[in-house]
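Consider the single chain below, provided in structure tokens and representing the form predicted alone.
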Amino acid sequence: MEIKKITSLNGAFTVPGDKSISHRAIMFGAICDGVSHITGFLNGADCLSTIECFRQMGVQIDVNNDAVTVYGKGLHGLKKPDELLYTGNSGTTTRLLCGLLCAQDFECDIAGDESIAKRPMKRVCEPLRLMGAKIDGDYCPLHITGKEINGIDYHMMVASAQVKTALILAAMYANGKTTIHELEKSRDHTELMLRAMGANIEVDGLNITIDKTDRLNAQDIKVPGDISSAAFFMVLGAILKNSEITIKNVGINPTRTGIIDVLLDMGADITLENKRVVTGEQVADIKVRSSKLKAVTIGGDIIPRLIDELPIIAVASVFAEGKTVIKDAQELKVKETNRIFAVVNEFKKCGVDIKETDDGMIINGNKPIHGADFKTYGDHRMAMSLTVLAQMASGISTIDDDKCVSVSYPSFFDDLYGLSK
């Protein structure tokens, strides 16, 4: 696909519901009890592989648009599937699903598209086992036989919401309490709607303490817009010329905004507005102006807090006076690819000048590129991220797979040119 340019973004407008609630709203609504009213939820194609994994557990889940009614079955009322859970392009569904599963009363099998088959679950099956879980493998597929549980106390080895939410929904099952001690602050939505819906969870730092539970009461979930999808918006906002746009209703848990933080530390004209909490999230409109941007150095505790937008804060840092350094980020290694590798071989391709590092990236800003054929490895975040940093290129850039979008953001193509100008 060829990607066609814009000379300035103006508006207002919203970006889709946050992938991560949106996963556990209808997971978590599976397990209450009651009829959960979910709206605001992320019609994209990781989100539609959760809801179908649990339609094939016995829970009937209807879907209009981005409002989705669940009908809980309890927290033991899931049924056996008559065939494997596909999960697709879904981590979060696959490892979430390893933590609610492994205390069932049947056995089942899970696996994933070829992206999900390289990813590592032995983070999430290791720590389930230690609670007496019985998973065989440690890529997908996975063949999981439901047993009874018992609490632990675990360090956890990586900062991963996901494996925290897999131990946590496991926890809710065991006997005996189990704590978890995080490495960093992870996001923290399923603390928030969990304790809403009944759950013995109490949150001391970084260390969790969760009981056996014994109900979950469903909720009405009001789903706030993604700021990783807002992401690629702040970022072409600030380095493109003559741009004012305000990004309405977008989700600011503070476990998710260190997007925020790097760009105003980069010097980006950024403020947020009309500040409120909506069904336990803090939510806000973002005000973006064009900026003139500085590097930075970003690693430690900030990367859990912007993990998946590491790939436009590289683009963020190609248009920066200076070089930035970008450390502590070995999980980009394991996401949907290798974002390390990707970032900057694709980088290279427009003549950024840009080094890859163990658990990272230099990039040496500010210096002109030109267009390319872009690779987007199948992953929707390099095909966005890309798309944004040709619009800063002289010449004409194509990317390889613009359909791989709708994993997260399926409309990110005629949002952006629906505020071109």
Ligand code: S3P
The other form holds:
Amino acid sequence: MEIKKITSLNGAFTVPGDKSISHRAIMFGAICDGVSHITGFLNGADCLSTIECFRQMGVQIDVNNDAVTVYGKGLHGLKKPDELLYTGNSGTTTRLLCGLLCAQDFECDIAGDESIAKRPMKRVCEPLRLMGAKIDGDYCPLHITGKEINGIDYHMMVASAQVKTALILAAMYANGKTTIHELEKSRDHTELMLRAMGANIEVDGLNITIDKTDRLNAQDIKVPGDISSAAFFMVLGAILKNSEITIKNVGINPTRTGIIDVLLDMGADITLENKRVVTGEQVADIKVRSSKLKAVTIGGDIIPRLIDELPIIAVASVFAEGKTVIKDAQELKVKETNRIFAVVNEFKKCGVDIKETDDGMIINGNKPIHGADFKTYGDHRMAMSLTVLAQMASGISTIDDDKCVSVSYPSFFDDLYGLSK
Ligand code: S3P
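Now show me the form predicted together with the named molecule; what you just gave was the form predicted alone.
In what comes next, the whole complex appears, and the chain from above leads the way.
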């Protein structure tokens, strides 16, 4: 697809619901007692994979655009699926299911697409095995034999909310207490939502203690807009001249706002308005105006707070004065694609001065770039980042796959061109 170019961005709009919260609302709703009404749900491919898996396990889920009703089966009401559970492109669905299904009283198989088959599952299978789980395989397809499991005291090896959530889910079924020690603080939507549903979870800094839980109570959940989707517009609004946008109703949970901290450090004109709390999550309207950016160094414990935004932060740094260093970001190598390689390879095609490192990249910004034929590697966030990059390039650019944006942001191109002049 040829990427149409715009000259400025103006107006107020909303982005689709948060992907992490949408997945959790379905999964946790399915094991609650009672009916959950979810609004603002992300109707994207990944979350629809989650819905299909739970329907296969006997859960009635009605979807009407962004309004979803989940008829909970209780903690012990899931049924053995007749067929393999197919998780598509979704790492969150795959890893969270491992935690939940290892403690059920049935066997099942989990597999996803080509990308999922390459993503490491050992990080979740290994600690679950320490709890007594029986999971065959460290890559998909995985065969899980549900059984009685026991609590553990576990020091996490990676900063990952997917691993943490899988362990929390298993721990709700395990005999005795489980304590998880996080390496760095990762997104905490699970802890917030499960506590509100009545789970026995205590959080003390990086330590989370979970006790066996007898019952979860259904909650109505209003999903805020996804900051990871808003990020593309935050960066484009900052780098395009004569732009002023307001992205309304965006989740600003502090475990997710690394992108705002970094853009402010770079000198972006961003303000948060109308801050409020909606079903336990912090929300605000984000106002962004064109600004002059400067380079920064990004690394350490901010990385989990902006891990999904690093490709679009790399785009921002292409238009920042000076040398931006992104480090401690090895996790990018095991996302939907190897995002260090993908970003460096594709950015080079249009003349960006960028170098790959072991744990990130170095970008010398503020140099002219030209159009190119970009590859997305089937990765939704690559497709959207490259579309933003192409807006600032001279000449024509193309991407080989625009459809993959449907994983997290099906209306991305409509929103982009709807706000443009
Ligand atoms: C997610 C956690 C992150 C993130 C992913 C969604 C979640 O992955 O990259 O897009 O919903 O828990 P990791 O847990 O692998 O860091």
